[in-house]
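Here you get one chain, nothing else, as structure tokens; it is the form predicted on its own.
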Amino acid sequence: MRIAVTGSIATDHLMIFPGRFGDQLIADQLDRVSLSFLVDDLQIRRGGCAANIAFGMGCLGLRPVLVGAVGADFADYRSWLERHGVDCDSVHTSEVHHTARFLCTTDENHNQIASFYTGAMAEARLIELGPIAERLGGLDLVLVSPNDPEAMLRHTDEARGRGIPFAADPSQQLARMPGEEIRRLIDGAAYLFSNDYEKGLIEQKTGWSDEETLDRVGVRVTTLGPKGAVIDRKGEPSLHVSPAPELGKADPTGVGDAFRSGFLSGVAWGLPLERCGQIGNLTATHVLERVGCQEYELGRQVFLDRFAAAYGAAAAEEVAGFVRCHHP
């Protein structure tokens, strides 16, 4: 299955604040917040939604096609992704901008405050899907993940116009985009991804109820953090997928991207939606256990052993024939 993963490609600057953000906020002065957090740690990591998702899919043994815009400083990052099974031949390189930067501070309760510098990502709106499909002999699915808003709209419209199934993942751009544009991103999607908070924001901004949203998408996938995920389809009962137990919590950054990696890998393998959600949950757990979005390793036997422990031997046997992890 040929899957194009469109979205941001960035470098993450991850910091840890040894306190709670909530303790620093004054209830009657929230309209004029002025705060500086003295952090104990700084980690500079590879990131960006599309790159994280493609990396995870590559680690599971697929060859996803990364589609996004970067600066001339992308060379080392490109080599890393290619070594992990990602097709980077459709990445656009800007002649004037640096690769995007994500700056995020996490408190002791795993709450986060972040900023994002667009940089070369603004040029993602120049990318056409047509030549990519022609190079690959067609596309079976296009994931439209957080990116330059104009690029997200363009990729969605082009996929819809060319009859290519697409998955909508507006998440981080929901706060910026108006309801009309969000409706345009979602309508007709084969899959819609969000977390539970974003689910409510989608409904608030689009004016669509849960049922009205399900009228417009094939499958709605809602991640619930430590409670796992819920998968909904029109006229079908909700399917709750329990989380995979973690060995420890290090950093939540990139957990949602890793879930999408696993879920879409299951889709590519033609597995039932429950298995897709389980693969997504276990992949996400690997990210939670590390600082950084691409610092984890997926070894086939360890992955299958943990899968069996979380979801049963029969479930693990069903996915075993497909998982071809990058790491031994």
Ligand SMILES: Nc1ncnc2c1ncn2[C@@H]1O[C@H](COP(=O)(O)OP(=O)(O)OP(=O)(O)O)[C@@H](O)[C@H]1O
Contents of the next structure:
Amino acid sequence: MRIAVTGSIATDHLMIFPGRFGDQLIADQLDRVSLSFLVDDLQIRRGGCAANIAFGMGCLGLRPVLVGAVGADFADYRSWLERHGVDCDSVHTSEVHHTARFLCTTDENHNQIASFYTGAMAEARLIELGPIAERLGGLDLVLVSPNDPEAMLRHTDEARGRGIPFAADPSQQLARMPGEEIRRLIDGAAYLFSNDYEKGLIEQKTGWSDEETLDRVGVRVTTLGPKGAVIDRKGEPSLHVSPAPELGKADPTGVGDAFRSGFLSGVAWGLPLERCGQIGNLTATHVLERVGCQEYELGRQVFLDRFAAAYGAAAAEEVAGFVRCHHP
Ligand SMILES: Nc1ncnc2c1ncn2[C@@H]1O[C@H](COP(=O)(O)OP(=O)(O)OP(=O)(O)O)[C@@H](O)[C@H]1O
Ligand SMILES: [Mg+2]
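Return the structure block for the form predicted in complex with the named molecule; the form predicted on its own was the one displayed.
Shown next: the complete complex, the earlier chain at its head.
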């Protein structure tokens, strides 16, 4: 199954200031702030929703096709993703802009000053799915993850127009998109992904009830944080998928993306929805246990052992025939 994963590709630059921002701000001079914080630590982490999701699928042994826009600075990141099984041949490289970048400085009281530079991401709206489908001999699913909003609408419209099944994953962009556009992203989707908070936001902004949303999508997958996930289809009872026990909690950033990696891998392997949700939950747990979105390793044996412990030997047996982890 050929899956195109569209969405943002970015790096996070995270710095720590060993003092308090508040101490540096002079109350009666806020009209001419000129500050430079000497920071102790700089961590550069690979991120972006599409890159995170494609990375996870690559780690599980698939060959997802990453679709997004980057700058000329993408070379190192590209080679990292390619080494983890991601097809980067359809990534668009901007001639003028840098890859999207999140810059965040945190002080000792956890106050943050951050900026998000969109950069090349704005050019994602120039990407056509047609030539990508042609290169691959067809596409079986297009995932539309958070990205330049114009690009999200365009990929959805194009998939719909070409009769390619698509999965809607509007997540963070729900906050800024109007209801009318959100309806366009979701209507007719084979899969709809969100967390439980975003599920409410979708209903509020589209004006579609729980039932009406189900009328318009094939499968709705709602993640519930530490409670796992719930899978709904019209006319079927809800399927609750319990979480995979975590070995420790380091940083939850990227768990949602990792869930999608696992779930869609199960879909690609033709497994039943319950298994897809379980693979999603266990993949998400790997991210939770590490700081960073792409810092985890998926070892095949460890993955299957943990799968068996969480969901039983028979379920693990069913999955074992497909999981071809990138790491031994
Ligand atoms: N404490 C936890 N223990 C086990 N699994 C967890 C835990 N928290 C999250 N998960 C897993 O991660 C999945 C996604 O979590 P969540 O619903 O918080 O996504 P999210 O809100 O989209 O996160 P983000 O957008 O920050 O990546 C859950 O369905 C579950 O599988
Ligand atoms: Mg999320």
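Numbering follows the first chain given and starts at 1. Keep in mind it's a predicted model, so treat the numbers as computed, not measured. Shifts are known only where both forms have a C-alpha. Throughout, rigid core stands for the largest set of C-alpha atoms superposing within 1.5 Å between the two forms.
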>> Given a superposition on the rigid core, I'd like a yes or no on whether Glu297 shifts its C-alpha by 2 Å or more between the two forms.
In response: no
